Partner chain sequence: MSGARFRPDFRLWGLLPAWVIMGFTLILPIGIVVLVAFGTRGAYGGFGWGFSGASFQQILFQKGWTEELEFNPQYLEIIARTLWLAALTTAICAALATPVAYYIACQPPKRRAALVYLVTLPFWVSMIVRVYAWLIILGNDGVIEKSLRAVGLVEDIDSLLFNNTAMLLGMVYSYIPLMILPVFASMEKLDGTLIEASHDLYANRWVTARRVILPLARPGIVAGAVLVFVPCLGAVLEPILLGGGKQMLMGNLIQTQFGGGRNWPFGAAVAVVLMALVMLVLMINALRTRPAGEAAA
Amino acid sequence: MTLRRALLSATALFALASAARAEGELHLYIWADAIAPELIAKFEAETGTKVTVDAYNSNEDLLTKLQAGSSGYDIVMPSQHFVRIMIDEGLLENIGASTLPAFAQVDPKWQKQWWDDTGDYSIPFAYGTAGFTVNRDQYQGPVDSWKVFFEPGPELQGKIALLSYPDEVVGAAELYLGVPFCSEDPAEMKKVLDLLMAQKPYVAAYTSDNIENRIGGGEVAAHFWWDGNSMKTRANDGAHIEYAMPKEGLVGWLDSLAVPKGATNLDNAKAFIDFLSTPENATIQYNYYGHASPVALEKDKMKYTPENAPELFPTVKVEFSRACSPAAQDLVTKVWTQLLQ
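Kindly supply the structure of this chain on its own, in the form predicted alone.
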């Protein structure tokens, strides 16, 4: 069976999509440890396609890679605001996403959102929040406000770690200060810089690597982090940690599957996106990844629930990062550059 016929069959009978013989190659450039290894093995076995995976740790790294051209990758996994940036810069293929079987599995509230309002370029893959986690062996105080993190008391001074890039960190500071995301007002962004500069003497590291060991092992008492990663370290590794629910809110993110412009294995990329989005496979992925799923799951097989994984079910407002204007992004860059000088 050719891949073209397989995809046509998948449109008529979605459950058989993963059985198509795709063959050839597929090259992924995605967040580290983002896709369940068993699903990659399953896809390879069912289609004859050889899948290779490379990883990145920030949307900025991904954007730089695609801007350089000829990346050699067939699927990438940008967050919502970077999907918008990549579409506007002509870095993604129009894959007719809304016509794929995968799109029918996406919860309507995530379909054709502002980051891909035509539904041509991406399929939502996972979503969640960015906030901060505390080690309860190191810190026993409240975690109900960003004030705890950005204006730390003696228990946390010198024991805080942030990410290595500004995106969600600046967003969290804006939430705390009441500054709108993507502000073009230098005076408002000066408030953000002042807050982060005042915090800096108490920061042990600005890093996005090895967070689970750093916070789980108590090397630091508080770390900027993501909901599902914190949950898995607590639930699976037994770390005595807690993911905060600050009253000012959390920074939201949604990662999507997209295809870089000029990808050489376009049909295989579409087949893989459809494969990951079946309820069976999406549930396997959810149970592995530990982040909320925007596609339909087999609810009786879901590992994580509000009872055992409260990190995934926020009780405070969530504000999603947006694609900022060049003027606003320039201010963010200036804030971060001055901070790390």
The other form holds:
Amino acid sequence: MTLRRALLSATALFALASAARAEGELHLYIWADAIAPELIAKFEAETGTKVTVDAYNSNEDLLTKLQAGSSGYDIVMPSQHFVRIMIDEGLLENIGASTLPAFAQVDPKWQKQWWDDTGDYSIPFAYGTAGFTVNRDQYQGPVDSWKVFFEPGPELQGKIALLSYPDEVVGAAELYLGVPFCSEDPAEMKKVLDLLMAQKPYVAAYTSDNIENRIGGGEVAAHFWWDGNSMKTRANDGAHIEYAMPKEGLVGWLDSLAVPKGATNLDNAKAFIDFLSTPENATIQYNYYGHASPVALEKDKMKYTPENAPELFPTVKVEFSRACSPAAQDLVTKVWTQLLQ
Amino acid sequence: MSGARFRPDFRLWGLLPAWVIMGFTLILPIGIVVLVAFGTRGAYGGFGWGFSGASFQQILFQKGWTEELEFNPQYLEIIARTLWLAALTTAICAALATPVAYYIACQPPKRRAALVYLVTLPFWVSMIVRVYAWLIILGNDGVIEKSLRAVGLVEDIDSLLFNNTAMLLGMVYSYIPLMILPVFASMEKLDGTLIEASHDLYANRWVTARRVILPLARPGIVAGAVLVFVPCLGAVLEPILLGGGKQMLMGNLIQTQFGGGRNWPFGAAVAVVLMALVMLVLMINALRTRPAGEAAA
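Switch from the form predicted alone, shown above, to the form predicted in complex with the partner chain and output its structure.
What follows is the entire complex, opening with the chain shown before.
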């Protein structure tokens, strides 16, 4: 414990030393390409604040960085279950989120949910679902059930790709089998493994990179994917693909803006959160990012509507990933390790 | 030698910066990894200070689906698979690099420099970009499929990606420069008169290659083998992007444990085992080459 404390205080000293130079700065650590560059430029022009952006590709990367202490970041963008974990682990700053002007813009159905039930730490930023996309040049059949994906018929055999990590994939398998998320029952998780094992001979790849090309170009015919990415590839790049609406439901995610504990530019961080949440800016952001927005938008300027972007407006049940206990997480890891054996 | 004997202070202080850098950038981080491996696990990643050998036990014994602790070789299989892939890549690299290095060594000096430069050229491009290039070459409607179709050899073929051959191809491609360069370095020093002497003694080309050239190039091949084998043990990119990630290797295993698995001590324990294997390879190498070197001298 003492060594840890010594290390922490040493890093804190470094942080203090750099804080002296931090006037008018804002350091973002967010999902790759998550905020419209146009908005960052606009914020810099309006306030004179110098904004730097670093990106991560998984919630775990973010969590690891914050756990190491004194990350030097002022704003982070964790998904719902990681907001819960970070609050419980004391990694987020209480910014009195529900008193910020931004909070009033948030749709009441996303306010003070289980991941931030006091509404002190986070402002919802974007949400969506994880499901699967099919290439319509390669596959013409129905996409109304996860059965199509997990128990593929001859048309899809050998032409399926999943992600390289278990998170949402195991969640989707659980939805299909009716197993609750974060189950601690080995017998139930064994069923998940059996399902994925039976699917494996027909899987071309387990990889999370370069999905646009793989599914858009027809390298595979069905790919586990996210709603907004699938929509943008179809709408903007003209790929002949369709995002499935399986009747068993989709795996939901919601990313929030939050401030890590000990952030040096607290006021700038709050100002930026409010800035992003005004209807005008949130609409610019929505049109850039292509994921559903939990804050109020300018309806007439929305680029993506239920008509031209049905991916963003799910017609089936959406089940949000939860923060699993270590026992439940171990079962998920075990399923994945044995699957890739 | 004599200078050092008269001024031991200089040797001590002169080398101090090197020792400090080694200590802070090499030995300390390894120490931390070992420490984490013996630590206790944090509920949401991270680790606690406490002594526990559970992570090392977990490599051999895990709870089965019915909750009792049983011997489970799954991690040993991952380790064995990783070793096999690294060994195979090294062997293929050695087989391909030796003639290439010999050819380069036989060129006139100017041309030789240009060829060596070409071998090092891929290092100027990011590894990720180079692996992605193979996606374009091997992929559906990729360079290979298009050219085969253009000459009328095939109508329409399935993707050449996502199999072990593609993965091995990517690995060999990524690491072969690390083999060519040291083999070339030892071939360059090869005394041409020895080859002439071998022919004078009625050895044909094959015998000359086997009995004269290869033994003399051996130090280079051994050095190259170490340079290729060691990074191959930790390869992550090629197995996932080209091989399809259908079988876990040690690199992915460690990544999973530190990431989604949230079990840092176990990830660190696997990393320690990986490190121990690398050290074992280097030690065997050192023991094997030293007597040979002395015998040659």
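Superpose the two forms; the largest set of C-alphas matching within 1.5 Å is the rigid core. Residue numbers count along the first chain shown, from 1. These figures come from a predicted structure and were not determined experimentally.
- Core-aligned CA deviation for Pro142 between the two forms: less than 2 Å.
- For His240, a C-alpha deviation below 2 angstroms is recorded between the two forms after rigid-core alignment.
- Ala130 is not among the residues whose C-alpha shifts by 2 Å or more between the two forms once the rigid core is aligned; its shift stays under 2 Å.
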